[in-house]
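In the block that follows, a single chain appears as structure tokens, in the form predicted on its own.
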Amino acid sequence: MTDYFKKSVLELHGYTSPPQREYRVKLNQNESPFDVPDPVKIELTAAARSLLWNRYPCNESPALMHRLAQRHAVEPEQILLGNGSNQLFQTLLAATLEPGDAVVYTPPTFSLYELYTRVYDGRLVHVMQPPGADYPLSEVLAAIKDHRPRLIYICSPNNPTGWEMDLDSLTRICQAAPGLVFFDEAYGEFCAQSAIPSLDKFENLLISRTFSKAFSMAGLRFGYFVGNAAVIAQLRKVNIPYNINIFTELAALRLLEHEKEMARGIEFIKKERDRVFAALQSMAGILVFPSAANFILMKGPAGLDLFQALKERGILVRDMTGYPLLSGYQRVSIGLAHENDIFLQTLEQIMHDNVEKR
């Protein structure tokens, strides 16, 4: 193999998916609990008839670029389309990292940042954040002086551990970057704030968005940037040509159409976050931690195994072991609301029969 592929690709273990299987409740991937309503489908397939099947589509969709540009008054040259977020995360590495560049991140954060960093050798610089801590503002300032990155990744809120970055710390690391500021809002409609307004101020700054999370489209694979115009044109030229396929772009639009029905699944999940951390926090033996995301990040005493124990009972969420600084912890997505009171009570027997073992 070591004739076949580089070092780097080597030396990886990949990116594994979590455990798919029957089930009762599936709260491990962070999506939206909300299919698409049944009416909406039925358009969709109508209109799919009419589409041109033998055709490549409308390259970079001109229609959908100037829809996302109203829905966050920017200009349509300002967004970037992508088959999912992580395509045009991989567009961006290609587009600006020369090998031994240096990356500054801070774990535990999104597995993928690290896994294509080191698949275009970059070179990564990590400031640890642990679960519940402020971000090192001072430590990431320091390095990127000492360090002068090509990229900075910030997912926020982030994934895993559903912490939100305040808008001035924004500021002040756009201001210090001698490069892109690269800006994970895959879950911002879940959180307070969006940093799309900085695009006025910062030409480095460049912002992921998704529809896999708050419009229901994991299965569909839809995602775009919102950057300067003159950043976005230079990654145009890396990006994918027809990576948008006719019926995902039919879906985003008429979705875009229903955004007041997808805002009511948005406030519906927030109140159940809020509920869940609530009932959560009052459960003795679990360590819980406040999100602005559509999960929760938890850990439970030593010596269970949270993980497993869910699973037997039908409940799948996700194990971050593998993480930094996340040995023994869970990451649970926000369901529907007898989802959720499932997976509560589910968790509260569990808590109850470790006790009585002791």
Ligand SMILES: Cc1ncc(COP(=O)(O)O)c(C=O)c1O
Second form
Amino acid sequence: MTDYFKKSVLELHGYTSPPQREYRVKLNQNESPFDVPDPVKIELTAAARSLLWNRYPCNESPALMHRLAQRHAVEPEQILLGNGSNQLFQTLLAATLEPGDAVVYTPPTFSLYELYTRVYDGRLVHVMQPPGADYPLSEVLAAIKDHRPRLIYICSPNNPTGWEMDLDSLTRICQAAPGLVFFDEAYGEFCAQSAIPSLDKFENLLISRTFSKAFSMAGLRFGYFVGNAAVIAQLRKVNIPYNINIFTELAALRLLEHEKEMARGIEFIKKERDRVFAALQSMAGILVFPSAANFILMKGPAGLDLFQALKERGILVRDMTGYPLLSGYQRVSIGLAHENDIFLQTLEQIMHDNVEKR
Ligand SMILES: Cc1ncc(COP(=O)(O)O)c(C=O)c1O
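Now show me the form predicted in complex with the ligand; what you just gave was the form predicted on its own.
Below is the whole assembly, all chains and molecules, this chain first.
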């Protein structure tokens, strides 16, 4: 294979996707627990029949760009559309990284940042941010000074710790950064504030959003960047043409008409998150961290394999073992009320049995 592939690719493990179904309660991928309502699905599939499937879609869907620009009070040329936000992240790296360019980031965070940076032969410079800790601002500023990174990655709210960045820290980073500041708001709908208004102040700020979480569209793949027009124009040159298929375009436009109903779902998830957090906090032996997203990071007592114990009882959470600093940690997505109840009751039982055993 060494004749065929880059060294950085041969050394990679690649992304391993967690199990998709077969479980009583699936709380492992931070998806929305609400599927698109049936009447909307029926309407969308009927509308899809009248489209020409043999023709290319309209490149870069002007309708979607316009609608999203309205949503965020920016101009359409500040929007770049992607087949999921991950696809755009790859576009970003293809457009910016020369081999050996430094990238500053704060693990533990979303695993694809490291994976793709390696693919593009970037030089990863990490500053650790343990769960529950503040953003290591002065260390990141020092790393920026020392390494002059081409890119800085910030995930806020952060997957998997649930931490949310304050906008003053973001200001300091944008002022100090010589390159682009990639600010991933995949969970932006669940937290207090967005960084999008800061785009007016910082040319180098680039924000990523997705319809995979709050918009219930993980299966259809749609995400977008919001940035300054000059930055987006460069990325547009590298982005894959026709990356938004006609069905995704139809569905995203239709769901944007339903923002009010979606907002109710988001409010529900936030309330459930607070309820699940309070219940976990009151459980002896469970360590839990406040979250601004639709998931919660937690850890059970040493010697108890919580992931396995929950799995055996039909509940799938995300095992974070393997992530830096997170051996023995679990990330649990917020589900429907009865799913959260099953999770909490089962966990309580597991913890009770564990105490009895000792
Ligand atoms: C921080 C973060 N960014 C991006 C994504 C992926 O988004 P998409 O489905 O739009 O590719 C995820 C998905 O888990 C995520 O956690």
